[in-house]
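Only one chain is shown below, in structure tokens, and it's the form predicted on its own.
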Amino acid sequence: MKFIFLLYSLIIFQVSCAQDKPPEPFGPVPSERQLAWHQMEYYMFIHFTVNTFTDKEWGYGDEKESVFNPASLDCHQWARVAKEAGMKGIIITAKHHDGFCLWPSKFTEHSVKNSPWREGRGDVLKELREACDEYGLKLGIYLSPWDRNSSVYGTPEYLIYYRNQLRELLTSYGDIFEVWFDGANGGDGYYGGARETRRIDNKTYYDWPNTHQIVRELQPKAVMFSDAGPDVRWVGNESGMGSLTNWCLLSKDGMYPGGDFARILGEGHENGNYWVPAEVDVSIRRGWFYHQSQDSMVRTPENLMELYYSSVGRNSNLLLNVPPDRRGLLHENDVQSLLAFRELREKEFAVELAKGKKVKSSANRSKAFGPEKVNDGDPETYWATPDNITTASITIDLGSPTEVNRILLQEYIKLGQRIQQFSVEALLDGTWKSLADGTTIGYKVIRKFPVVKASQIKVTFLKSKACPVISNIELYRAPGE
């Protein structure tokens, strides 16, 4: 009998010790560069080139360098506005499809060095780098794979040219947080005077693995964006809409920039074998470049707030394009809307109602991973269940009936994305009422629901690939409802 008791005690002790250990990572997990990217959440896109002065969206490649002359260009204004708007970085179109370079590239004459701006001695990238440093912003670059100006586009020689330009950008302008490759490749263009249509096989022509290796070597902390990653994927549309079901995972084998993958990019792949989260790119105007005719068509702060919920609120980052005008300044209408959007956002999330409140759960892994970790304000702590329990609930006691209409949820994604289905309920006069439900969570989701006066809020994780690991639950009472 004594032996049986000792054996039983040993088993209990071993189980207890096992549950004191953190859960093992499940499936693909983000790299350090991807974790840093997730935390960026919201940053500015700058579309600026000869198109700004020719009133086009896509330049043909035959534009004279002399058209580029932003007499009042002020990158510090761009950075100041981005900072005041609550953004954390700026990605700029260093070269768009027209091939005009905003830096004095030594590999082409089609650049600012042959423009009247700054008497040919200007460098937009240098000025933007200095401005970002002044305001504590990160800098990213967009280098179009397509070049409608280059006479060698479509030949193997162009790859040498393109990679030389990439090296210039990655070695001359400090730390880069994101390198943006898009999928517009091949078609009609100037091509050094040929004025013809050139088609390429966008699956093989760019030899992407070797191009990616240049970024890895020169900017190891930078993430790379394209339809297929390798680090960050396009969300599949330019309307500002992330998918309600949004896996950070992708089975990207066979995928490449410019391929016909838009239909699957929103949701990603539940059982994908790579961590490739989604980025929502959308413009504050109808176009990507500045057009005076669109000065009255700037998105309202309220519309930007909806974009925030449909991007950051759906486990995506928001890359909001704000194009400088012909002066080289962000237009007053755009600035006004951006700053008012920040005010709206701050009011929306002014008072966090769950922090420090009593929390209980239906299953606990151990004291080290208890339910109080979801509202302790520390992103590095998390609640977890035992390994064999994948359905469980967390209940936050608000102490007294409290108005609430927003919930924010975060998984501890260093251990993978796990949640497949969840629901949110409120205790109203002793009865549980459904408020919201969802599928994936990932880095962050935010759900809106009509105002309720609840004494408790319960989140039930109905289905999970492995034991839930939840780092954060926040509750808010947003105004205006």
Given for the second form:
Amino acid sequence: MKFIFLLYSLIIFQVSCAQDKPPEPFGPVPSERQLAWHQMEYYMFIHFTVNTFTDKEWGYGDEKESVFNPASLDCHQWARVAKEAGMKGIIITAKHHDGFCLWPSKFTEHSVKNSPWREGRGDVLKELREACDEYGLKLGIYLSPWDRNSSVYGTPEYLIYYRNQLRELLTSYGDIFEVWFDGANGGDGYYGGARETRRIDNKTYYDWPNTHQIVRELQPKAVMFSDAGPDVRWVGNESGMGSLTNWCLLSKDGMYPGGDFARILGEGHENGNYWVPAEVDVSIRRGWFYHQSQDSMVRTPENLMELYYSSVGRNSNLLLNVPPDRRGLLHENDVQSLLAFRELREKEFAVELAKGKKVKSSANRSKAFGPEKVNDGDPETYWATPDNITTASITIDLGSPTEVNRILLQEYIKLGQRIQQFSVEALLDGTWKSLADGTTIGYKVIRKFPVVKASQIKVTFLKSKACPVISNIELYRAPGE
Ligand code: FUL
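Would you generate the structure of this protein in the form predicted together with ligand FUL, following the form predicted on its own above?
Below, the chain from earlier opens the complete complex, with every other chain and molecule after it.
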């Protein structure tokens, strides 16, 4: 009898232990550097070079260094505006396709050191580093692989030059959070006076794996962006549109920077074997560089709000370009729009309605992973179902009929991206009404729907690759309909 009792206790003990265990990670998961990147969500792109002074988008590479002469360049203004706008960092074009370097590189004469700016003693990267530190922002660099100034572009020697510059940047300006490798390659250029077209094979010429190694070695915390990762992927367009179905996963085989993969880059691969989330890069103006003719065409705060929904709201980060003008300052119109957008965003998400409300679920793994974890305000806790349950719902009881028109959902991505299909419903006078249907979630999804006066909101995870693991659900009543 005693033996049977012992056996029984052992079984009960084992079962409860199994339920208390967190789910195993499913599929690829983000690295530490990618997790830190996800949390950045919104940051500034700065396009600034000789083009700012020649009114071009792509400099040919023959621009005289003397054209670069901003009268009142102030990186502190850039950083202050970025901070006040709610951004977490700045990525700067240290060198764009024209080859002009914003830092006094030892490896070329084509840089700020031969410009009249600060009598040739200036260094934009150094000033920006200091400004970012002052405002608690992270710094990232864009170093164009295509260089229309370099005489050796197109030969193996260019790779030595490119990598020297990369090393110089990665060892001289403190911690770098992101390195941006652009896929554009137009062909013709100055190339040290040759003025010809040079075509390279995007698949082989740059020998990316060995360049990536340099970044890993010198800045292990930095993520690398390109059309095909390795850490962050291009979203496939420059219009600010994240894809509604957006997997953080990618099968990198056969992909390379500069290839033609726009649709794949938008959606990712449902069964991809690497974690490579999407970044939406878009400009606040029509061009990437400053043009006076576009002063009246700056995106409105409302338009920026839409961009936010179509990027951060679709499981992507938003890299918003704000090009400094010829003074070396962010233009008043851009600043005004950015700050008004911040105000709009604050109003949009002013009061979180789900926090602390009663939550129930159709299935729980155990008490440690109960439904109340989705609205406890702690991103490290989550609700999960038992391993064999991949369809489940969670219901938030708002107490009394409450106006709602936004929902925010987050998976606990440290355990992988799982949800394939979900729906959102509201309980209105005793009947359930559909508010939104969706496919993927990932790090974060924000969905809009017309205002409803709901007493309960139910989210059903209809299809999931493995048991759902949800860390956060928020509800809002944004102004307007
Ligand atoms: C593109 C470049 O050709 C544009 O000039 C800009 O830098 C954009 C962010 O990437 O590929």
